[in-house]
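Presented as structure tokens, the chain that follows is alone, the form predicted on its own.
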Amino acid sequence: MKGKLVASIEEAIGLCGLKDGMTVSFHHHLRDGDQVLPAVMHKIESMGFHGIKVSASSIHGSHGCLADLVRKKVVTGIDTNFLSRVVGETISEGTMEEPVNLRTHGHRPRALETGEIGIDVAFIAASAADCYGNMNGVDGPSAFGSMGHAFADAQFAKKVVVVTDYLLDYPLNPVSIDETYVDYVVKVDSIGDSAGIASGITTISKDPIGLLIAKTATDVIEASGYLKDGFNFQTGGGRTSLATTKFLKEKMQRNQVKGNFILGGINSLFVSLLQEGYFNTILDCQCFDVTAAQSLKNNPNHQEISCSHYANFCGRSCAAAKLSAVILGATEIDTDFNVNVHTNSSGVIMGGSGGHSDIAYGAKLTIIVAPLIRARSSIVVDKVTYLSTPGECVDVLVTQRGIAVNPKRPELRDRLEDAGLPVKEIRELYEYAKKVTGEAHRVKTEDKVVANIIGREGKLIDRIYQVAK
């Protein structure tokens, strides 16, 4: 039965009525292994379109074609939650006339709900689908796990095209996103390499300093009073953040704690904590390795959730508001505990908030982990180059040289000191690093705004400027 099946991406583009100036969208669950965004965008270019806007939940290393398409003005607008350096450098050079909008994972679905972002055609990669468009991410040779970031695109795009390399008989089972949202289905040779989901910042640190920081962060959780039955936990995507899972099990075992749920991007270590009974449930918006994708398929206590369910604080309810503790990274943190995760010390875009500012706001205890000195630059600065997560949402900074507690949490500082942890003033860490690295040089910029940083409530919280030539 043909159903909604069409012969090619090109045919689907034609049937959807794509025109110059329209917006197309993609999700990023295949991360550095994704082949759908490049395939679709190359076809859009070959068909002669210009002025296309790209709304992608995140843009990764496999999406380097966008840099060339920006230069050619095939793409003239980008709206995303994370922008890897492969494209970020091009944007930072001021190549695109219109500023990129950099959102949070929680706000993007809200912006789609309200129409702030309008999608004309959503191209949704599915590791398995049937000819009517029922889809999932857990079956087939390219299985990547949760489709959490694609739910809102399917719900609110004017046209929806499913792109899959594994077509099954109707009706598909299980179904993540169902056929009622889908207009067309395209079968391709490959949607990507699922091994790519475990690349870059989603791999666990093996660096001794990173592991020391990760262990100290779990010492902070243990001493904080939040490690008790019903504990809910998430880490960010940074390597040191993910490494905390190596030490959390030991703490939970010693304290005889049974956790409630693990949230966010899920890896094999979290899966082990679920399988061994340390947590009741995993709430999964995206998988960070193939083991997590297999667990989502096979374990009923490993639940797929949408990105809105994950962290949309403008909705009726979300899981991030129930977090006990989170571990997050930073490229910079200032003496007021404001955090930058959007740019490096040179002001070049090489990341984004993702869920950083969402879960920092939602958690009872937000811990930033980072080496005090990275690439001969201090991680602690007098003022962050750009604001990603406000200091009011951050409780603790953990470095290999000591722990700083936000002055708004005096009771937490007392707990950590009573536990014998190396608590310092953040100014002490700043002054020590400055002696080693010298005075930090402010980034030199042009007047042109190249990106808008949009916070979890949809408000503009900072602007990124073109790097000076």
Given for the second form:
Number of protein chains: 2
Amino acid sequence: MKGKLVASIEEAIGLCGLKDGMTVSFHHHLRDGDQVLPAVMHKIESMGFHGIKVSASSIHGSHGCLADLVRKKVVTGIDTNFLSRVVGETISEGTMEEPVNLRTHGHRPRALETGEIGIDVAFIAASAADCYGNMNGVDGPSAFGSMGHAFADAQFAKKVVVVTDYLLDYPLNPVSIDETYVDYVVKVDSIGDSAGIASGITTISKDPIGLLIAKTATDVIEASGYLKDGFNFQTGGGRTSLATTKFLKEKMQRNQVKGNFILGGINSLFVSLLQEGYFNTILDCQCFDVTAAQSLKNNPNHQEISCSHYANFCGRSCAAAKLSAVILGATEIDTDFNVNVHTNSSGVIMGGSGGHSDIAYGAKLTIIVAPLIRARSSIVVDKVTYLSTPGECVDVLVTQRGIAVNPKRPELRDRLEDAGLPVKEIRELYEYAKKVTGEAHRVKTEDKVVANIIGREGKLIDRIYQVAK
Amino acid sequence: MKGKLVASIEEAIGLCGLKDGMTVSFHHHLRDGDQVLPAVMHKIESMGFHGIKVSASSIHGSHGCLADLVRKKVVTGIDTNFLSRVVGETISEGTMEEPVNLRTHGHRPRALETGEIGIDVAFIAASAADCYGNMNGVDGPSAFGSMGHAFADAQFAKKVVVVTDYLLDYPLNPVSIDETYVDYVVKVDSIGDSAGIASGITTISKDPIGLLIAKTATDVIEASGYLKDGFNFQTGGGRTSLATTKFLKEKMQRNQVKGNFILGGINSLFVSLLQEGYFNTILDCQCFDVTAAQSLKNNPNHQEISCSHYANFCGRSCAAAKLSAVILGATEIDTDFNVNVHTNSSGVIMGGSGGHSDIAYGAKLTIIVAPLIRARSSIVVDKVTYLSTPGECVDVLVTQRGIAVNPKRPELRDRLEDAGLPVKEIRELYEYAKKVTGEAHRVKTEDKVVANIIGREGKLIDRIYQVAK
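To test you: the structure above is the form predicted on its own. What is the structure of the form predicted in complex with another copy of the chain?
Full assembly next; the chain just shown is listed first.
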């Protein structure tokens, strides 16, 4: 059966009628192991296209080619939820004429639905597919797990190309996205290295400060009153955030709490919590390691969800709105609890919201974990360089030097103090760090806007400027 | 958690802003056991609405209230794929001003996608749901199995109301249609009687003529050359069609054939074939009995598919296009192999295409099974009263008096003859039956069109007229 199989990525590009100025899209489930975006973009370059817009759910270390393609004006537009430094640096230097749009995980599917992002051709990496395009992410040598971020692309793109390295007989089973959404299927040698899923931000902290902060964060959860039967939990992909999982288990055991769902961003630690009965189910929009991908395949209580189901707050409902507590990182947090996860303290783009501002908004208890000082800079600042997640969505900051509670949550502050936790004013933490690091240098920028930060509801919430030459 | 729960169907109708002239929709997975369409439509009547249009994937014996509501002009439009006699008779009498649109299962989701059918409020019966509207058809006391026909309604209706009698904690698991599509959830005492799923046309034949025909049909499959490894099979819901399953198993055993997928319309016989390893998988758009629903819940090789995935030939691809052989019924078949499944020989509406004309088109081998004479009328006629499935999609007619092969398939005729099967000209069968039954009376009609028959590609292929007074 030939089905929709075409001989090469080049043939698929030709059949889709790609033209200069059009938008192509990618998901980021293979993270630092992804070879599909590079393969497609190199082919687009070699075919002589210019002015291509890239919509990618996230841009990772494996996507460094985009920096070069931006310089060559093969790519003249980027719309993404996370922009790692390999490309972010080029953007921050003002290489691109048009500002990059930096969204949240929850808003991207909404923007696809409303047409704010119009995708001409979606290239969807699938770890297994049949020749008519039924696909999943759980089978094959490059299994990456949930296809959560690809559902909206499949649904709304004008043309959909499945790129796989593991072609199975029709009909594939199980199916995450079915053939009714697919135009062409391409078999390649490899879509990537699934070990690369676990690279970068998704490995657990081993440093003692990180572990102390993680432990304290779970003390906060325990004291907050939210740790009770039906507890719903998520952490971000940062190392310290992930380390909390370990301590949370002890708290749940001691308090005999039966959790309900884990949302994410799922790693092997969460899988253990599910297997050991600490939680009823996992709702998985993205796997952070191969163990999670295997669990999604084998454990019926580990459910795949779309990104819209995960965190789209402009839709009819989403899972993130039911979170009890989340633990997230920050590169900066200011004395109004506003968080920056888009740039480093020099104003260079090296990240993005991902789901940060979605789940911070959705959860009853949002905890930011961060070392007070990192690379000789204070994490707590007077005003964040750029705004990723508004302070109104943040309840607690946990550092190794104490805990700060957002003044809008006095009852929470009382509970943490009653539990004997080291609660301080956020300004105290700020002043302490300032003594050590000295006054933070205000980032120097040019007038050019290099990126728009778009909030969870699709509104512009900040602009990132070109770093000073 | 309250979620999207509202107190009653009446409240949901109010919140959805239903107005006179709007379109409401229903699926038919509970078939003769459905209590949701009647409950909603009675409520719509009692709330004083008029001129409501009903889009239902099929209208069954449990939907007799529609006849009354049509007379009262509460309902002034019907769009469906199957119209059972309890309502069809009223329509055939010319009670409604606007003709009913009778589509195919495969074209309905396409018409929803293009906006040809615009649904204002979809009422989706779910045998289990949570308070945010995650739903399935496999749990709960009224489990009916696949929700295949409801996917497009959820996707394209302006408002979606889930009606369930089995409310579970959030998040439901497994989920067929997720909360992102749902506006309101109503808990009722009962959505229906799941025993009613198996009623009507979905029970196996016991009469000897039916069994003879069924046996012969499988002889045809065996002799056709299509019964080999990778065989993909479907039958219609008629009794004789279903009886073929039994004989097919013997053929597969004898020929040591490993089938690939069963498509349907699934009953317990198909479930046995899957369990016993005769086929790799079932692709299930609709369960015909409770055993099938249980299998869908418990057997990972029994997959739920949407109706578009099942048989939408205007989309990018569908499973029906890969069928090796199908066995279908007919109320009339003419000497050009055109089939009528919409009316009886008196021209009264008592059925519809359902998936008939979709899968007849999709399969490599389409067999019509029918007794040559039924209720003193010949099944084979000079010209069908109304056209449901064009003769070009039909390959073989099997009756108890012989087999006829469409002249466009001379190689198939040769194979059947070589196998010693009783092949005749279709005109011979027609002449034989005419001798027994006498010349068929031409159906007498009025000038009024009561229904449009819309083919698998959305084109009008025939019109049904009011029966003569």
